[in-house]
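Single chain ahead, by itself, as structure tokens, in the form predicted alone.
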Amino acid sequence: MRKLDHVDKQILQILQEDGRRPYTEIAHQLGLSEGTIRSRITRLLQDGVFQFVIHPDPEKLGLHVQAIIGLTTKLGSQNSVAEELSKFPEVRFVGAFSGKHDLIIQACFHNNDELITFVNERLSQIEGIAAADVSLELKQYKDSFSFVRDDEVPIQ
């Protein structure tokens, strides 16, 4: 992979306003070609740099109850408890953190039954859990997949 230069980046932050854009509109404000644009967001994908996919609303799919999972871990079980965790479909997040926990996860409910049950049922049978601490989402505020800053990159 190659590195990122600034008209990589402004297309980046053009596509994360609207993944839509066509690329003769993202050509016109670039002062671009449509082909190059079309030949760096084919070698961005590539790449793995990004990929287009669509972020829907848990609320408005039925799934009212968003909890965070601290997860402490025994010693060596780490990596196995990831791989278990992230089979769920309920888990849509999974990542590894120094401090208080060893895992983290974000996992949508229908309600709160459905999050006791996921608790007591399924996270006590993946061997090498040691504890489980549940946050329940009161509020969102900010729920973003941009990570292409305004700030970096001025479009012309």
Second form
Number of protein chains: 2
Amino acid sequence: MRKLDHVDKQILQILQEDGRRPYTEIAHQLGLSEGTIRSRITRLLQDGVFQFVIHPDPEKLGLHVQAIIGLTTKLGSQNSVAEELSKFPEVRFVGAFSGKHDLIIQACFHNNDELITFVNERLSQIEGIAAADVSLELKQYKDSFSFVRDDEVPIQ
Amino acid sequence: MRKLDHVDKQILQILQEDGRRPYTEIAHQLGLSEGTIRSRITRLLQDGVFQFVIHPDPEKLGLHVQAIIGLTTKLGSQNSVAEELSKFPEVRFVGAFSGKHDLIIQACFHNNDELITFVNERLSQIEGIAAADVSLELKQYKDSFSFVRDDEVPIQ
DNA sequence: AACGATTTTTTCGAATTTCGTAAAAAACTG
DNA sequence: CAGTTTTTTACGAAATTCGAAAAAATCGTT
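And the form predicted together with the DNA, for comparison with the form predicted alone?
Zooming out: every chain and molecule, the one shown earlier first.
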């Protein structure tokens, strides 16, 4: 996989703001031809650098309750627990971490009942979870995939 | 804002998988006309139900270090701290929470140095942060905005 | 059930975008 | 610097999107 250059990052930055901006417009904006933008985007997709998706507003979908849950797993079951958790549609993020919790997940629910049911019935049925530390989201300030920056990648 | 119906959710589910699928194809897939898909998507966008974005792979962008940081703020400064943090491009998530930490953020860095600099120099300069509890991501299992489900919204 | 009003869906030609591909240009290599 | 590879451009054909009007469906009222 070739290293991303300035043009690639500019394309990503534009698509970050509007994932459906036409190649022709991006081309015009960057002073390149449509074909160039197209071939670059095709390559970026092929290299798995990004995907076209949508960002729904959970509130508008009726998912009024969001939570971050820190999990402590029994030694040796971290991986299987993480994979099990990843299958749930209400779980949007699962990661293994160093620090207080072995796993940290983020999940969305319609209401508190659904969250309680998830913790008490779903989580308890997964073998290997020792403890769950639930933090309820009170207000969301920022939530995005917008981490494309055009600054220099540090020399390793 | 009208309530989302089954067709809206189906459209969102399709776009979740491929944010660039043409209206014509969605229409064909759902047995509706292109115009219907177009007007529904236009309305959903106008109502702020979702946005077209891209999901970059942080690793492919050279962002090899991700962290979740739980913050304790001084009484009264939670909001200003959150807003300040939201301005950082490396910070992709900021939320106020009940539980152990007042704020929880998620951020991406090129390397450990960048993370250390962020914690020691950026965070320390923000007025109102009492403590920061850093968890380093060791492995990512799931990360998506795919929380559109087509099950029943519970009766409140 | 019938009515008008409103909203949603369909239709269709025009404008725009995307696609396939070949040629040109540029960049890289030894 | 000639040869090779990669990238960009160009352009006609195919597909998609767009604008707007007609048709259909939905809704509230009687």
